[in-house]
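Listed next as structure tokens is one chain, alone, in the form predicted alone.
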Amino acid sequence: MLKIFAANGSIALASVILLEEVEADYELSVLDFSRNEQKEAAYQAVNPKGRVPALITESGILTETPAILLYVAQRFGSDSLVGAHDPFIFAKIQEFNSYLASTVHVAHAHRMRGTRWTDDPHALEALKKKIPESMTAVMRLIEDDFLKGPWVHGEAYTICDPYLFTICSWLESDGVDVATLPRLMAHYQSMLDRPATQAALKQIS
């Protein structure tokens, strides 16, 4: 059986969610970061980088998002949750993960882990003041260029559907107006909906 590791209010949601989507078979430990579990030799000997998602499977133990998300959707669900259809859907699937984590992720990562680019205090105020103005900018690319609709690709749910939903949870706490992107706020509110959402989010939020 898979064990993945999360915290809450963290990109571990996503592939959460795709586990709940597919029905897999998982066991969900919740690390409290307040307490710097991450940190513990326990999870280290998981993942030494200190950051979740972690998932353990019976081949060994992947982490980073878009790596677990490929590999749950190719191992549980549909050719279509990752375009194995069309070379050409599947390099876009890539594509569009691949800014999620990235750009997009990175962007956000200023607001709480500004630490990880400079320890001057100035510089970490600069970095939180400046998160409504980068996160806006990279939503609405997303917003104007990049979501097909109703999914991120089209009529098609993908692995990217998830990823994008979590980055939207925390667009308010980012600053971010999310009246201005009523495309983004329609596929948050689509994939609330799906029963596999609210299962992952009654463990994990």
The other form holds:
Protein chains: 2
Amino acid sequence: MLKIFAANGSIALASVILLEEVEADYELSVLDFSRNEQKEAAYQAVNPKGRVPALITESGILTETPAILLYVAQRFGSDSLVGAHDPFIFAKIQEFNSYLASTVHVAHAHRMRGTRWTDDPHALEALKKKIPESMTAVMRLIEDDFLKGPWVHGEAYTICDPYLFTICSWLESDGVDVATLPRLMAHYQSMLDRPATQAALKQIS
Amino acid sequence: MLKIFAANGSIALASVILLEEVEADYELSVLDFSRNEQKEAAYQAVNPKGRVPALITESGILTETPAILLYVAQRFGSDSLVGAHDPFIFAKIQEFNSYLASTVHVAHAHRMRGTRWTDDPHALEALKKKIPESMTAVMRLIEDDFLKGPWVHGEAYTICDPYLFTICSWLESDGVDVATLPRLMAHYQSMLDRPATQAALKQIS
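Let's see the other form, the form predicted together with another copy of the chain, since the form predicted alone is already up.
And the full complex, kicking off with our chain again.
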């Protein structure tokens, strides 16, 4: 059986939602980040990066949200989840998730995880100050240019949707005025309406 | 014919190397970042993110290095480039490239692109100061835990290799003592020995 390591308030929620969506058989282990469990030796042996999610499979351990979403969808889900019918659509879905991973999630991470990039207390405060501006800018681009609606890639729910939903759950605490992003908020509500999302949220936030 | 937008000193080199590796027919357009051409309206119409690479295909425009590498390899290359024979290996290759995109490239970007996350001059200097430490830490993890050798995933050259090579070309200017990373440096030299890498480097750095 699969086992996924996660933490509350983390991006691991996206992978848990997808595991529910495809009705995979899995066990969930929730790390306590407030006790720095992700830095303890037991977890470092699972993921030396000290981050979540990490997925234990029969073939080995997999980390990084875009890779886990792809693997879970290809193993348990329908072709439409990853756009497998068309190599260009397949790549576009990877493009969107790569943007979330390398730009959007990173912009957010400067609020709580600034010590990845500086130890200077003044600089850490400066990084926090720009979060509302930088998160609003990337979300504005998604709202105006990338989100087709009702799902990210149009009529078909894909592995981009739980990923976007999870990041959108952080927007209010990031200081983004979500009222200015009505299409993203409609997407957020559509995700909340799905039984798989609700099942995931019963186990982890 | 494909057209790729790139810039010297950018991550776009990885995609150009792969285009050479698979002998794709393509046109290269090199933007001048010192003149901020990536922010001009003509290029914003290609990629509203204002970054490179961007690949123009018959089906549409593709951005984000992990997605472009995947698309080019699947369209023109052999299955071994992406690990298509095994869904777990396929996901592991995506995991590695996702780590490069969301953690390693991002650590490097704090040297020249700190204004993405702060406008405070003191904070920008503080971000630059940590580059040698943060880049050494991620490269140490790749050297010790992820690089199988001779290529990233062992005996087969994959889409991880030109991506890793391109980031390694930045290490000395990032203040990393490359002598402490002999396995990565052997990989770098193996990449330099390939005709496709040499052909790409004749056109762009």
